[in-house]
Amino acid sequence: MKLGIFGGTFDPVHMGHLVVAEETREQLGLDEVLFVPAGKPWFKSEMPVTDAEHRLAMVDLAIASNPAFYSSDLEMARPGPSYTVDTLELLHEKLGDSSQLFVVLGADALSELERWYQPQRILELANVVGVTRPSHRSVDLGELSKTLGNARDRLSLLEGPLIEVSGTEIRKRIHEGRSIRYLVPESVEGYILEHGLYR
(Lines of atoms letter the chains of each structure in order from A and count residues from 1; the text may use other names and numbers.)
(Lines give C-alpha, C1' and ligand atoms only; values in the text may rest on other atoms or scores of the structure.)
Protein backbone atom coordinates (compact mmCIF):
# COMPACT_ATOMS: atom_id res chain seq x y z
CA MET A 1 0.00 0.00 0.00
CA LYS A 2 1.16 3.53 -0.78
CA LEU A 3 0.19 5.76 2.11
CA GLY A 4 0.48 9.54 2.20
CA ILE A 5 0.97 11.14 5.62
CA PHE A 6 -0.26 14.71 5.67
CA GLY A 7 0.59 16.34 8.96
CA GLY A 8 -0.01 19.87 10.11
CA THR A 9 -1.71 22.09 12.61
CA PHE A 10 -4.93 22.27 10.55
CA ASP A 11 -6.06 25.34 12.49
CA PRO A 12 -8.44 25.21 10.65
CA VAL A 13 -8.24 22.68 7.82
CA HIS A 14 -9.07 24.50 4.57
CA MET A 15 -9.59 24.00 0.85
CA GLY A 16 -5.87 24.44 0.15
CA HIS A 17 -5.09 21.39 2.33
CA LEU A 18 -7.73 19.29 0.56
CA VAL A 19 -6.58 20.28 -2.93
CA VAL A 20 -2.95 19.47 -2.09
CA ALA A 21 -3.88 16.09 -0.58
CA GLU A 22 -5.98 15.10 -3.60
CA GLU A 23 -3.39 16.31 -6.11
CA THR A 24 -0.67 14.35 -4.31
CA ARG A 25 -2.85 11.24 -4.10
CA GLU A 26 -3.47 11.38 -7.84
CA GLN A 27 0.06 12.25 -8.99
CA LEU A 28 1.76 9.62 -6.81
CA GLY A 29 -0.95 6.97 -7.10
CA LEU A 30 -1.45 6.84 -3.35
CA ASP A 31 -3.99 4.35 -2.01
CA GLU A 32 -4.81 6.51 1.01
CA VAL A 33 -3.92 9.87 2.54
CA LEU A 34 -3.78 10.05 6.32
CA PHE A 35 -4.37 13.49 7.86
CA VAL A 36 -2.48 13.74 11.16
CA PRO A 37 -3.24 16.89 13.17
CA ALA A 38 -0.31 17.80 15.41
CA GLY A 39 -0.95 17.52 19.13
CA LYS A 40 1.57 20.13 20.30
CA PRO A 41 3.43 21.43 17.24
CA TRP A 42 7.05 21.99 18.30
CA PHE A 43 7.50 24.78 15.72
CA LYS A 44 4.54 26.72 17.13
CA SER A 45 5.29 26.24 20.81
CA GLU A 46 5.15 30.00 21.44
CA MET A 47 1.89 30.52 19.57
CA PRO A 48 -1.69 29.80 20.72
CA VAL A 49 -3.15 26.77 18.95
CA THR A 50 -6.79 25.65 19.02
CA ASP A 51 -7.53 22.53 21.10
CA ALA A 52 -6.56 19.38 19.23
CA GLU A 53 -10.06 17.90 19.59
CA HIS A 54 -11.58 20.79 17.62
CA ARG A 55 -8.90 20.57 14.94
CA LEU A 56 -9.41 16.82 14.51
CA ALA A 57 -13.20 17.23 14.40
CA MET A 58 -12.86 19.81 11.61
CA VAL A 59 -10.53 17.49 9.66
CA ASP A 60 -13.05 14.65 9.98
CA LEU A 61 -15.82 16.89 8.63
CA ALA A 62 -13.64 18.14 5.78
CA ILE A 63 -12.56 14.70 4.52
CA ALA A 64 -15.84 12.81 5.09
CA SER A 65 -16.76 12.70 1.39
CA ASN A 66 -13.42 11.33 0.14
CA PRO A 67 -13.09 7.54 0.56
CA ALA A 68 -9.29 7.74 0.19
CA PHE A 69 -8.87 10.24 3.05
CA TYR A 70 -8.57 9.23 6.71
CA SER A 71 -7.58 10.97 9.92
CA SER A 72 -5.47 9.88 12.88
CA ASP A 73 -5.13 11.14 16.44
CA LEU A 74 -1.66 9.54 16.77
CA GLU A 75 0.08 12.82 17.56
CA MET A 76 -2.73 14.12 19.75
CA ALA A 77 -2.67 10.98 21.91
CA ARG A 78 1.09 11.19 22.43
CA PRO A 79 2.33 13.48 25.23
CA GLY A 80 4.91 16.16 24.55
CA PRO A 81 5.82 17.86 21.28
CA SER A 82 4.68 16.34 17.97
CA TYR A 83 7.57 15.10 15.84
CA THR A 84 7.07 13.60 12.39
CA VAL A 85 9.77 11.01 12.99
CA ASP A 86 7.89 9.57 16.00
CA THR A 87 4.70 9.28 13.95
CA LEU A 88 6.58 7.51 11.16
CA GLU A 89 8.19 5.07 13.63
CA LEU A 90 4.74 4.17 15.00
CA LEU A 91 3.23 3.74 11.53
CA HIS A 92 6.20 1.66 10.40
CA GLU A 93 5.80 -0.64 13.43
CA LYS A 94 2.07 -0.96 12.78
CA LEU A 95 2.14 -1.42 9.00
CA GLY A 96 5.50 -3.14 8.50
CA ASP A 97 7.44 -3.22 5.24
CA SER A 98 4.34 -3.88 3.13
CA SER A 99 3.51 -0.16 3.05
CA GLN A 100 5.38 2.67 1.35
CA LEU A 101 5.12 5.90 3.32
CA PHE A 102 5.09 9.37 1.75
CA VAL A 103 5.28 12.48 3.94
CA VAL A 104 3.35 15.26 2.19
CA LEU A 105 4.22 18.88 2.94
CA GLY A 106 4.45 22.31 1.36
CA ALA A 107 7.54 23.28 -0.61
CA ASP A 108 8.31 25.89 2.05
CA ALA A 109 8.42 23.20 4.73
CA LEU A 110 10.48 20.90 2.49
CA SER A 111 13.13 23.60 2.08
CA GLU A 112 13.57 23.60 5.89
CA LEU A 113 13.61 19.82 6.33
CA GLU A 114 17.19 19.86 7.66
CA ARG A 115 15.91 21.85 10.70
CA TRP A 116 13.37 19.13 11.58
CA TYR A 117 13.95 16.64 14.37
CA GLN A 118 15.99 13.67 13.03
CA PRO A 119 15.54 14.45 9.31
CA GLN A 120 17.85 11.62 8.21
CA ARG A 121 15.70 9.10 10.07
CA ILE A 122 12.57 10.58 8.46
CA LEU A 123 14.12 9.86 5.06
CA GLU A 124 14.98 6.30 6.10
CA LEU A 125 11.34 5.67 6.99
CA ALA A 126 9.56 7.56 4.20
CA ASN A 127 9.74 9.46 0.96
CA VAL A 128 9.27 13.19 1.49
CA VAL A 129 7.18 15.04 -1.07
CA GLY A 130 6.98 18.82 -1.28
CA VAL A 131 4.10 20.48 -3.12
CA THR A 132 4.65 23.89 -4.67
CA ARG A 133 2.43 26.84 -3.81
CA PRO A 134 2.25 30.38 -5.23
CA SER A 135 4.50 31.78 -2.49
CA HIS A 136 7.05 28.96 -2.74
CA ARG A 137 7.56 27.57 -6.23
CA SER A 138 10.94 25.82 -6.05
CA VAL A 139 13.37 23.96 -3.81
CA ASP A 140 16.95 22.98 -4.64
CA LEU A 141 16.60 19.24 -4.00
CA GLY A 142 20.24 18.56 -4.88
CA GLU A 143 21.50 21.01 -2.28
CA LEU A 144 19.00 19.80 0.31
CA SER A 145 20.01 16.20 -0.36
CA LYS A 146 23.68 17.00 0.34
CA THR A 147 22.83 18.29 3.81
CA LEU A 148 20.69 15.21 4.49
CA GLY A 149 23.12 12.44 3.65
CA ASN A 150 22.61 12.31 -0.13
CA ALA A 151 19.04 11.01 0.05
CA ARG A 152 18.04 12.55 -3.29
CA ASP A 153 15.98 9.51 -4.31
CA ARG A 154 13.77 10.00 -1.22
CA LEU A 155 12.96 13.66 -1.99
CA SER A 156 10.59 14.96 -4.63
CA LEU A 157 8.75 18.12 -5.58
CA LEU A 158 5.29 18.14 -7.16
CA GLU A 159 3.69 21.02 -9.05
CA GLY A 160 0.65 21.93 -6.98
CA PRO A 161 -2.44 23.91 -7.95
CA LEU A 162 -1.86 27.65 -7.59
CA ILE A 163 -4.17 28.14 -4.62
CA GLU A 164 -3.00 30.29 -1.75
CA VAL A 165 -5.11 29.83 1.38
CA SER A 166 -3.73 30.01 4.91
CA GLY A 167 -5.05 29.25 8.36
CA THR A 168 -3.67 32.60 9.52
CA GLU A 169 -5.77 34.48 6.96
CA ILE A 170 -8.89 32.45 7.81
CA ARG A 171 -8.51 33.09 11.55
CA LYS A 172 -7.98 36.79 10.84
CA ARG A 173 -11.09 36.99 8.67
CA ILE A 174 -13.23 35.30 11.34
CA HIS A 175 -11.87 37.62 14.01
CA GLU A 176 -12.82 40.59 11.81
CA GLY A 177 -16.29 39.19 11.13
CA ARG A 178 -15.58 38.57 7.43
CA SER A 179 -16.73 35.67 5.25
CA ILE A 180 -14.72 32.46 4.95
CA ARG A 181 -17.11 30.88 2.47
CA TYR A 182 -15.26 28.83 -0.18
CA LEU A 183 -12.02 28.98 1.86
CA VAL A 184 -13.11 26.05 4.03
CA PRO A 185 -15.67 23.29 3.43
CA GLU A 186 -19.21 24.29 4.38
CA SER A 187 -19.25 21.71 7.20
CA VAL A 188 -16.07 23.20 8.70
CA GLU A 189 -17.50 26.71 8.48
CA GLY A 190 -20.58 25.49 10.35
CA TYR A 191 -18.44 23.87 13.04
CA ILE A 192 -16.39 27.05 13.53
CA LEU A 193 -19.56 29.12 13.92
CA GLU A 194 -21.23 26.59 16.21
CA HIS A 195 -18.24 26.46 18.58
CA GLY A 196 -17.34 30.14 18.35
CA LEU A 197 -13.77 29.44 17.26
CA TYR A 198 -11.30 32.20 16.33
CA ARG A 199 -13.48 35.01 17.65
Ligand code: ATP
Contents of the next structure:
Amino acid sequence: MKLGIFGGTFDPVHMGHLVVAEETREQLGLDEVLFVPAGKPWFKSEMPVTDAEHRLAMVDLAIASNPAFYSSDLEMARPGPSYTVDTLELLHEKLGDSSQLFVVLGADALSELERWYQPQRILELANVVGVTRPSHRSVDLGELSKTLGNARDRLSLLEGPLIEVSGTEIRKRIHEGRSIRYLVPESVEGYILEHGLYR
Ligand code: ATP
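Given the form predicted alone above, I would also like to look at the protein as it appears in the form predicted in complex with adenosine-5'-triphosphate (ATP).
The complete assembly is shown below, putting the previous chain first.
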Protein backbone atom coordinates (compact mmCIF):
# COMPACT_ATOMS: atom_id res chain seq x y z
CA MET A 1 0.00 0.00 0.00
CA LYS A 2 1.15 3.53 -0.76
CA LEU A 3 0.23 5.77 2.14
CA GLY A 4 0.53 9.56 2.22
CA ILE A 5 1.02 11.19 5.61
CA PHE A 6 -0.07 14.79 5.65
CA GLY A 7 0.80 16.52 8.90
CA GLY A 8 0.09 20.10 9.82
CA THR A 9 -1.52 22.42 12.26
CA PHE A 10 -4.75 22.56 10.25
CA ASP A 11 -5.85 25.65 12.18
CA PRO A 12 -8.17 25.51 10.30
CA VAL A 13 -7.99 23.03 7.42
CA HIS A 14 -8.56 24.87 4.10
CA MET A 15 -8.84 24.35 0.35
CA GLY A 16 -5.06 24.66 -0.07
CA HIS A 17 -4.58 21.54 2.11
CA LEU A 18 -7.25 19.59 0.25
CA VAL A 19 -5.79 20.41 -3.15
CA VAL A 20 -2.30 19.39 -2.00
CA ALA A 21 -3.58 16.06 -0.68
CA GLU A 22 -5.65 15.27 -3.77
CA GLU A 23 -2.91 16.32 -6.18
CA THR A 24 -0.39 14.10 -4.39
CA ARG A 25 -2.82 11.19 -4.22
CA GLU A 26 -3.40 11.40 -7.95
CA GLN A 27 0.15 12.08 -9.15
CA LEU A 28 1.76 9.41 -6.95
CA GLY A 29 -1.08 6.91 -7.09
CA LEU A 30 -1.45 6.85 -3.30
CA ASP A 31 -4.04 4.46 -1.92
CA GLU A 32 -4.75 6.64 1.08
CA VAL A 33 -3.81 10.01 2.51
CA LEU A 34 -3.77 10.29 6.28
CA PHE A 35 -4.29 13.78 7.70
CA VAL A 36 -2.46 14.05 11.02
CA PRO A 37 -3.14 17.24 12.98
CA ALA A 38 -0.18 18.09 15.19
CA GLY A 39 -0.83 18.00 18.92
CA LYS A 40 1.62 20.67 19.89
CA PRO A 41 3.49 21.73 16.75
CA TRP A 42 7.18 22.07 17.67
CA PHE A 43 7.68 24.84 15.11
CA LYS A 44 4.81 26.93 16.50
CA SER A 45 5.52 26.42 20.19
CA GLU A 46 5.38 30.14 20.95
CA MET A 47 2.04 30.70 19.25
CA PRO A 48 -1.42 29.88 20.58
CA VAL A 49 -3.04 27.09 18.60
CA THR A 50 -6.72 26.09 18.65
CA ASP A 51 -7.61 22.97 20.68
CA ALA A 52 -6.62 19.82 18.84
CA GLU A 53 -10.16 18.42 19.15
CA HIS A 54 -11.57 21.34 17.14
CA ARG A 55 -8.82 21.05 14.51
CA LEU A 56 -9.43 17.31 14.11
CA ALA A 57 -13.21 17.79 13.94
CA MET A 58 -12.75 20.31 11.11
CA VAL A 59 -10.39 17.95 9.25
CA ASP A 60 -12.98 15.17 9.54
CA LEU A 61 -15.67 17.42 8.09
CA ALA A 62 -13.38 18.55 5.26
CA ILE A 63 -12.35 15.05 4.15
CA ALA A 64 -15.70 13.31 4.67
CA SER A 65 -16.54 13.08 0.97
CA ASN A 66 -13.18 11.67 -0.19
CA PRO A 67 -12.98 7.88 0.20
CA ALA A 68 -9.15 7.96 0.05
CA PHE A 69 -8.75 10.50 2.86
CA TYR A 70 -8.50 9.55 6.54
CA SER A 71 -7.56 11.38 9.72
CA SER A 72 -5.53 10.29 12.71
CA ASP A 73 -5.31 11.57 16.27
CA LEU A 74 -1.93 9.87 16.67
CA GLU A 75 0.01 13.10 17.24
CA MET A 76 -2.70 14.70 19.33
CA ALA A 77 -2.78 11.72 21.65
CA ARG A 78 0.96 11.93 22.32
CA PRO A 79 2.17 14.35 25.01
CA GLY A 80 4.95 16.81 24.17
CA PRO A 81 5.86 18.23 20.77
CA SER A 82 4.70 16.43 17.61
CA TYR A 83 7.60 15.06 15.59
CA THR A 84 6.98 13.54 12.17
CA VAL A 85 9.73 10.99 12.76
CA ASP A 86 7.86 9.51 15.75
CA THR A 87 4.69 9.18 13.68
CA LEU A 88 6.62 7.44 10.90
CA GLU A 89 8.26 5.01 13.35
CA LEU A 90 4.84 4.08 14.70
CA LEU A 91 3.30 3.62 11.25
CA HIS A 92 6.30 1.65 10.04
CA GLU A 93 6.05 -0.65 13.05
CA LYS A 94 2.32 -1.11 12.52
CA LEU A 95 2.27 -1.55 8.75
CA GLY A 96 5.62 -3.23 8.12
CA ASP A 97 7.72 -3.16 4.97
CA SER A 98 4.82 -3.89 2.64
CA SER A 99 3.66 -0.27 2.92
CA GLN A 100 5.43 2.63 1.27
CA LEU A 101 5.19 5.84 3.26
CA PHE A 102 5.13 9.31 1.68
CA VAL A 103 5.37 12.43 3.82
CA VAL A 104 3.29 15.10 2.07
CA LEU A 105 3.99 18.78 2.65
CA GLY A 106 4.00 22.21 1.09
CA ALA A 107 7.17 23.33 -0.69
CA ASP A 108 7.74 25.90 2.07
CA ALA A 109 7.93 23.11 4.63
CA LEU A 110 10.05 20.94 2.31
CA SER A 111 12.68 23.66 1.95
CA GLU A 112 13.12 23.59 5.75
CA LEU A 113 13.39 19.82 6.07
CA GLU A 114 16.99 19.94 7.30
CA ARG A 115 15.78 21.84 10.36
CA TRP A 116 13.26 19.15 11.31
CA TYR A 117 13.92 16.68 14.09
CA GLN A 118 15.95 13.72 12.70
CA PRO A 119 15.48 14.46 8.98
CA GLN A 120 17.79 11.65 7.90
CA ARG A 121 15.75 9.08 9.81
CA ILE A 122 12.60 10.55 8.21
CA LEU A 123 14.15 9.86 4.81
CA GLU A 124 15.02 6.30 5.79
CA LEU A 125 11.42 5.64 6.71
CA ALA A 126 9.63 7.57 3.96
CA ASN A 127 9.78 9.48 0.72
CA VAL A 128 9.19 13.19 1.20
CA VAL A 129 7.02 14.99 -1.34
CA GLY A 130 6.62 18.74 -1.50
CA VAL A 131 3.85 20.47 -3.44
CA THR A 132 4.46 23.93 -4.85
CA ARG A 133 2.92 26.93 -3.13
CA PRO A 134 2.67 30.45 -4.59
CA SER A 135 5.32 31.64 -2.13
CA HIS A 136 7.53 28.62 -2.91
CA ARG A 137 7.32 27.64 -6.55
CA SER A 138 10.59 25.79 -6.57
CA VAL A 139 13.02 24.12 -4.19
CA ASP A 140 16.58 23.08 -5.07
CA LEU A 141 16.30 19.39 -4.29
CA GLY A 142 19.96 18.78 -5.18
CA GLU A 143 21.12 21.31 -2.58
CA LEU A 144 18.65 20.06 -0.03
CA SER A 145 19.68 16.44 -0.44
CA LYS A 146 23.36 17.36 0.05
CA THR A 147 22.53 18.47 3.58
CA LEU A 148 20.51 15.30 4.15
CA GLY A 149 22.98 12.53 3.42
CA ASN A 150 22.41 12.46 -0.34
CA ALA A 151 18.88 11.14 -0.22
CA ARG A 152 17.99 12.80 -3.53
CA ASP A 153 15.96 9.80 -4.71
CA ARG A 154 13.72 10.06 -1.65
CA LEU A 155 12.80 13.70 -2.30
CA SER A 156 10.39 15.08 -4.87
CA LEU A 157 8.55 18.24 -5.74
CA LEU A 158 5.14 18.15 -7.43
CA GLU A 159 3.47 20.98 -9.26
CA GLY A 160 -0.16 21.42 -8.45
CA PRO A 161 -2.67 24.23 -8.79
CA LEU A 162 -1.27 27.15 -6.82
CA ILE A 163 -3.70 28.23 -4.16
CA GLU A 164 -2.72 31.16 -2.04
CA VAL A 165 -4.53 30.46 1.19
CA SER A 166 -3.16 29.75 4.64
CA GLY A 167 -4.45 29.16 8.13
CA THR A 168 -3.09 32.58 9.06
CA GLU A 169 -5.09 34.27 6.29
CA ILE A 170 -8.33 32.48 7.30
CA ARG A 171 -7.91 33.40 10.97
CA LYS A 172 -7.16 37.00 10.05
CA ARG A 173 -10.23 37.25 7.83
CA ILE A 174 -12.54 35.87 10.51
CA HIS A 175 -11.02 38.22 13.07
CA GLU A 176 -11.75 41.13 10.71
CA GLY A 177 -15.31 39.92 10.08
CA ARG A 178 -14.55 39.08 6.44
CA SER A 179 -15.84 36.18 4.36
CA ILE A 180 -14.02 32.83 4.22
CA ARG A 181 -16.52 31.33 1.80
CA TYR A 182 -14.83 29.12 -0.84
CA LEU A 183 -11.54 29.23 1.08
CA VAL A 184 -12.66 26.38 3.35
CA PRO A 185 -15.32 23.71 2.75
CA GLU A 186 -18.83 24.82 3.65
CA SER A 187 -18.98 22.30 6.49
CA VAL A 188 -15.82 23.73 8.02
CA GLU A 189 -17.15 27.28 7.71
CA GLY A 190 -20.30 26.13 9.53
CA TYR A 191 -18.24 24.52 12.29
CA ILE A 192 -16.18 27.67 12.80
CA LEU A 193 -19.32 29.79 13.07
CA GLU A 194 -21.08 27.35 15.37
CA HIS A 195 -18.16 27.23 17.79
CA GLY A 196 -17.22 30.89 17.51
CA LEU A 197 -13.62 30.08 16.56
CA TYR A 198 -11.01 32.70 15.59
CA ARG A 199 -13.06 35.71 16.59
P1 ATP B 1 -0.53 28.79 9.11
O2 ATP B 1 -0.79 29.97 8.21
O3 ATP B 1 -1.40 28.70 10.32
O4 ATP B 1 0.94 28.59 9.40
P5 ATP B 1 -0.70 26.81 6.97
O6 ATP B 1 -2.03 26.64 6.35
O7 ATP B 1 0.37 27.49 6.17
O8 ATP B 1 -1.03 27.51 8.33
P9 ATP B 1 -0.36 24.12 8.11
O10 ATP B 1 -1.80 23.97 8.47
O11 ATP B 1 0.59 23.77 9.19
O12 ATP B 1 0.02 25.53 7.54
O13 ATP B 1 -0.05 23.30 6.78
C14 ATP B 1 0.15 21.92 6.71
C15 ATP B 1 0.93 21.62 5.45
O16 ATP B 1 0.20 22.08 4.31
C17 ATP B 1 2.31 22.30 5.37
O18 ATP B 1 3.21 21.36 4.82
C19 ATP B 1 2.09 23.46 4.42
O20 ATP B 1 3.26 23.75 3.69
C21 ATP B 1 1.01 22.91 3.49
N22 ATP B 1 0.16 23.95 2.93
C23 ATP B 1 -0.70 24.74 3.61
N24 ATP B 1 -1.36 25.59 2.79
C25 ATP B 1 -0.90 25.33 1.53
C26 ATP B 1 -1.19 25.89 0.23
N27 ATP B 1 -2.06 26.89 0.07
N28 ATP B 1 -0.52 25.37 -0.83
C29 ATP B 1 0.39 24.37 -0.66
N30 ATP B 1 0.70 23.81 0.53
C31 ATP B 1 0.08 24.27 1.62
